[in-house]
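A single chain, nothing else alongside it, follows as structure tokens in the form predicted on its own.
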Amino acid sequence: MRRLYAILVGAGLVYMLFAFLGTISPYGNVNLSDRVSAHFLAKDVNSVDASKWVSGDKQIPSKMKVFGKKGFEDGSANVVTSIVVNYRSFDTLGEVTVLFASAVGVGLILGGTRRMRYGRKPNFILRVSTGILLPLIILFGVYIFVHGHLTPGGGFPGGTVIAAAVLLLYLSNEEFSLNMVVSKSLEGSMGSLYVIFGLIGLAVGGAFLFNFLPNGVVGSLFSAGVVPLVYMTIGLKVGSELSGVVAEIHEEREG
């Protein structure tokens, strides 16, 4: 009977999902000129006729970013980055603060408790594969937040990948222990640096995290002004914070 109820509930949720999508945004029948994304791409809050540049007419608005060109107000090739770091930069600071509060909460709750280790040696294959994959995982995490202004990614996913590498170290080696002094120092310094970038933008352009550096050529690594610096800062901060959470969970302490 429980399986029957589960099937009925699941079918109902799937029906509601497709009905909602079909009502709000029917596939293949969306007028992009009515979407707010057109204004983000054109960097214009006034009326934007998106049909002129999405229908293949190549009538690109003067403010719209073009790959391989320079001189734009926003040099990020990744549109999501433009929204998160430029339009919602102060919100991003709030998200980092929430993550910091969560890490502090984990430390306060788990600190002073005694936690048992796994009680058995890690698998040989896990230990060997960790030694091979660990540099690649860390490199991939760094790549994600260094190229966040060019491709999908950014500071949060990149930092999470680095923390996953630390978790893998704990799982493959019971003797491993994260240097909490280095982790906390990196976390605090990167958080302070993020605020400093924001205050410099506020002083230069009158807005928090205002882009005060040249944007360069759209699509190149050294482009988008201050955005790559911000993403690297967030990536290191998130990576150190989540690594600290992993360490708090795994470290054995005397109560």
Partner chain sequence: MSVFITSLVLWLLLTKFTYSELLAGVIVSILVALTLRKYHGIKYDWKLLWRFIYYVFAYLPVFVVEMIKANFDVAARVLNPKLPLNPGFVEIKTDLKGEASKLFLANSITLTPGTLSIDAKGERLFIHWIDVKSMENKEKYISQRFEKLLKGVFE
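Residue numbers count along the first chain shown, from 1. Because the structure is predicted, anything quoted here is derived from the model rather than measured. Throughout, rigid core stands for the largest set of C-alpha atoms superposing within 1.5 Å between the two forms. First, how it differs from the form predicted together with its partner chain.
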Contents of the next structure:
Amino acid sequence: MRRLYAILVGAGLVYMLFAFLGTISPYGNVNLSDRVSAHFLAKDVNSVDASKWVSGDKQIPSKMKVFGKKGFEDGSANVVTSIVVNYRSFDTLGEVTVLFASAVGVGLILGGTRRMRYGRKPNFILRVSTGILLPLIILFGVYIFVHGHLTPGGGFPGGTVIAAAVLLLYLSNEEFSLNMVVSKSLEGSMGSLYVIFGLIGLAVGGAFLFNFLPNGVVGSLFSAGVVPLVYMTIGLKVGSELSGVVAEIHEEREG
Amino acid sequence: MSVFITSLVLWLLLTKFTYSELLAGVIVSILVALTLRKYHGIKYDWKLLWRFIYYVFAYLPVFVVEMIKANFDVAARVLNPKLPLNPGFVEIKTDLKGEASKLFLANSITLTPGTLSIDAKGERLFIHWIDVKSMENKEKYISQRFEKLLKGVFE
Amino acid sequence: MSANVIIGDILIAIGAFFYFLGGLGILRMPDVYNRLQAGTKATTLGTFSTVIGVGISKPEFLIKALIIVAFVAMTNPVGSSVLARASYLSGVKPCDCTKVDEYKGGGEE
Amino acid sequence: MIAIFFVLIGIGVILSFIRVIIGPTSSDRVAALDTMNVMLTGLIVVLAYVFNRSIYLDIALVYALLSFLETIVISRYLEGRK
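Could I see the form predicted together with its partner chain next, after the form predicted on its own?
Now the full complex is given, and it begins with the chain already shown.
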């Protein structure tokens, strides 16, 4: 079952490579104004009057009130997010792969079976305040990556905040140790879900991570097509991956 | 359950209210509450509203006034060219039992004039006091203002 | 300029003054514990005053400003008391003017 | 008016940074760094007010969280050493 799955994903990637290589035009002949349009550049998270934007010789029409408009080009209110996820999605795939490789390296070198102890018992004040702050920190991390298409942030910062909460739990509780099975399986399933989203986009639209969902109203939560789903998968993956790194640093081998 | 309520309230405060935000908040709060059911320190009971009102109207004004006094105290000490200091580590007893109430007592002590709580063991709190006035009746100077109020809030 | 902007600006000015006092206290006090006293109190009230002043000047910032204030009020005293305990246990000597010390040996009987 | 705030906060940050550099023990340095981080949080909020961007408040919240975590981590490291 597992081999079949791996073969399917690999075949999809190979097909994507060949399909993509055929569509690249020679260097210098790409008409950029088709790809990055003026409308796309003028999206701003603050919905300012964008009449001052000039791209090439084309003046953007003034009074561009983007918020509340339906079916806009990409539908995300955050320019950085739509560039990273829609226009440069190979780059994000590469970043996720680099992080995965480093997590595997830490697990190979530092992994162990026994929970490491500090020299002193944790402070009473630290222990109780961690109990109160912990749900709020994790909720804030989830808020960052769910709202990645509306506010600054996205999968990587949100995952880092979740890993920070796990580190705080490790520092304040002598008994706690992360359930590695849950962490690893969440990481793996989320990573492959990201690739599967990309392959569905490839099958539907002909490019990796093509936006196959309706765009919705700019500025609301369920908008921007595939971007929030991709950021949820990336956020959960990075969060569980960095938590696994923190857990492996806190373990030591027997003897 | 109490984690769920706190998370939902925080989510709605962080975002603007729409129905899709409410739906996402409910889902996320359920997940957070299920994940952390062993490691949280928030517990509510049926007297929540009364406690909240008591906290806002009885505890917060005293706390804010003490904090402003503490800052003028710090300002007077720092701006004085001779640096009048008389510090020492003292130990006081507290009557509070609950963990959250002791945490709030320690935080209040840290933010009030001239005291910094260092450690808590059982009923004993260890405090760095910048101006040791007397070794008897230490509790009168340091913690008695808050103990009654916090007992009303948390116990 | 309306009334709430003026009130907010005055609050921000008070907060900035307390920030200045915190920096001065950090620089002038003789040992770690006294420095933590000055730094923690002054910066906490400074943050209260600054952030609430911003929230009053711009009412659409008020809710997030209150969240930041609550977070700082929870974490700042905890951080400084954990740091004070750590520096005591790691053997940093208090200054010579210290009168009494009932916390010898980490408070163990 | 706004310039006064920035000058006062800047002097505070510089004074505590001097303590970070000259502090005799590492506890002094961490204490000064903690104070400086809280000041910078307030500075980010004032910047949000000046530039009129509500998104900077999220950044201030994340900065406060990370500075708290930094203090806790270094404190646990210091007290574990005997």
